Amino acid sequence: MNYPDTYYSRTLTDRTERPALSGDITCDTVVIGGGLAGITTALQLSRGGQKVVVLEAKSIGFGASGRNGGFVSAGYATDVEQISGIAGREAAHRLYLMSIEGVDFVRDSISGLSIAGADPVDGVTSVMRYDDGDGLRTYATEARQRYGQDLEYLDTARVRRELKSTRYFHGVRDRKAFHIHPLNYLRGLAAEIERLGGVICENSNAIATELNAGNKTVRTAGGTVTARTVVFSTGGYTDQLNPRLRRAMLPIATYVMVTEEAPELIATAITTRDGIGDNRRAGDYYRLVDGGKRLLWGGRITTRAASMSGLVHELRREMTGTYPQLRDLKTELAWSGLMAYARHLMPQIGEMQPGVWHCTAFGGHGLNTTAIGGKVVAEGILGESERYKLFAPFGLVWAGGMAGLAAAQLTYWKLQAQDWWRERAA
């Protein structure tokens, strides 16, 4: 099959391979990418009585969807405070509803499709690397208070139970939350999609659009795609072919390991099953995957291609010096993917004309919000809810292109000298 090396690649429960578009296909609505969005985005719509063409240039979920942390819990890569200052408190409260509403969603989707492989465990902790109990405290309450979150406290004695290092001082752990197996979600979904009329086309690039009035049309080297509509969701392997979305985001690397087979070690260090972030602008996150025999790894971003071993390096280090008893826990399997990110750290989601519309961008949103984003594409198109429109303020401003790349990667190193020196300083 056409996936990269990882250990979601390795442990899929469904192998089907599905055929190119050969011909000509007409629908109501072709999704051009096949990751979480679109394939969200196909789902609702198919659920919705439209007939939907998937057409993905690799396989489904080949991109950053079905290669990331697995992670679902609520919140965007950006914080409240900065999504009020764009879009306004009210509009902000309303989006942060809908990142747990798309929780919600992709826990529904799992039990009521009976994902196999998807494999969720429940618990999401957020670990605090300096001392502020205070602080998180609050957090902790304003959070119950304005969004109904059921966020538990823990002090620094129930940290270092959980997890045995120094480098944590206090966490809140999110009970709704959870994290996956992300690839084997995802083609639980596909699979779901097909058995209602749906069609999935892998290996079919789209080449060529014409996007005029009325109906539209998609080619693939194979054959032509006709719909009335027509939806981009490419994340961070967007290419020329809508050279407007091209221009409004930025392809970020970023870097996930797992190590090898070693329980007991492991638990040496982690006792929960919770899955781990810490607090810091610029921060890891980690989780036991296989029944808790190996640590999955992740961080660190790269804005141009970087050698895999020294990234590898890099987070054993973070891992090391986080958990010096983990030192001789090998790495056996190391990856990398793309992730879409847009200058005002916000998914792009909406129509850029009639009967065109994208979603996009969401690189460090994790895969409810993802989800969510392609529901209420699928609903503005269905004529259902206009909710897509809280995202109008987060249009699709010109990322920058090189310049936005090399300002990115500063703004990486400049977060991640102020961690550091917050640290040092606590």
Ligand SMILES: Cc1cc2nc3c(=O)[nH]c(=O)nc-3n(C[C@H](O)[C@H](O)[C@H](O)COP(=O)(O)OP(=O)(O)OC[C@H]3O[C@@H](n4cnc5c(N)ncnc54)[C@H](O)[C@@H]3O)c2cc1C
Second form
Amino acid sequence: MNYPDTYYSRTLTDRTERPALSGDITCDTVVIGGGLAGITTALQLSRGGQKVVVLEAKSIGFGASGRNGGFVSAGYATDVEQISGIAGREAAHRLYLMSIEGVDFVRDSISGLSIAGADPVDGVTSVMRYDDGDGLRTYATEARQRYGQDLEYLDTARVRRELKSTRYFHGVRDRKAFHIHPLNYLRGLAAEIERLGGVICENSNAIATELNAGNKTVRTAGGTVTARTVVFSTGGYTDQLNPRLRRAMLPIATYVMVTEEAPELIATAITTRDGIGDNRRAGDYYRLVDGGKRLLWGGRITTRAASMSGLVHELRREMTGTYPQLRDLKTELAWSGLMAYARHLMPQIGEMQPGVWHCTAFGGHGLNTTAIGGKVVAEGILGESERYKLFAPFGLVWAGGMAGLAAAQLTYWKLQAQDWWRERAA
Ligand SMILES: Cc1cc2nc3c(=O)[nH]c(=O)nc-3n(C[C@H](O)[C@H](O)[C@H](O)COP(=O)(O)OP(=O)(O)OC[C@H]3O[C@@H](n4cnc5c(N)ncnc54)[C@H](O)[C@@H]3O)c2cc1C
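Complement to the form predicted on its own: the form predicted together with this ligand:
Expanding to the full complex; the earlier chain stays at the top.
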């Protein structure tokens, strides 16, 4: 299997290996990229009666989808105000509701398909590192009224009962959000595609395409797929195969570490199974995994190759800064993954030319949004809805190349500095 060494690849429930594409095949739709976006699209097309082929360069879930934090919660990689500024209030409202539909899709798929090892655990709590309980209460009330979200305000005493850290003040708990083992989830969806007659080819890097004729072709080293429709869902691993898509995204790395097994020590700090995120704009997130025996901690972004040991040092500094009692908790493994970001921070979803679709750029908030992306692209291809057009205002605009990367890193550092000032003032 072609996975980096992660907690998820070490705890796979299904170890099926799929052969590479060999020879020439024909189908209705060929999907390039076997992450959550591609696999969800292929699943929905298979459910709609299409014959699909998925081409994945490595193993399915090799990219961000098989390495992420596992948090499934409403929203996008940018907030409703920003979305509203580009698409208008009404569209922003509908898009946010669709992000909740994405959360429901993941939950329903795990239970409907009885996906082994997806391990959903209910509850995600966002904690505040400065003292503004009124602001958080208002936020929770508005989210309930506007979107029907099931948010519970937690006061400082309650937060500190569950998270033994003086860094935290108030919190808000989303009862309908949850966290999962993302790679086992993805592999469960893949098995369902195959049960419905779809074909998934691993170690099948798409190296050339011909997209202008009615029948399009995608070529790998081992063969060719001919189809009426092509979907690009190559995320942060998008290369020059489609230069227009490549120009429209920035690959941004982010990091996760998992600790040794130490349930008693971890319980001196964290007594909830909720996923936890702090509400800094450049914040961290963490959750217990392995039945509560280990801590998974994620955060930080870089736009250039960075030293893994330096990044682990930074994540550990965050962890022990929040929980000094965890200073002897050892890190067992760490990894990084690439996210695709567009300039507007929203997913890029649509039909870029007749019969050629894209479903990408989900940034750091992809578990629910790839589900909705896959759904609306499949609905569009099947002629069932035009919901994908809601994403039209977030087009394939140039992401800025190297200058865009530098700007993204500078923005992140600026957000970190702002977070620091805000906490210092509190
Ligand atoms: C460390 C980390 C933590 C994260 N935490 C969270 C979280 O807790 N919650 C959340 O909602 N989101 C999180 N995200 C974001 C989320 O994982 C992504 O937004 C989402 O997985 C993107 O899915 P995707 O299918 O678009 O891309 P990917 O999963 O990256 O899939 C793209 C696939 O395309 C393949 N590919 C590329 N080029 C070709 C080609 N030419 N031919 C064939 N195949 C090709 C790649 O091998 C790859 O498997 C995190 C991301 C990272 C990296």
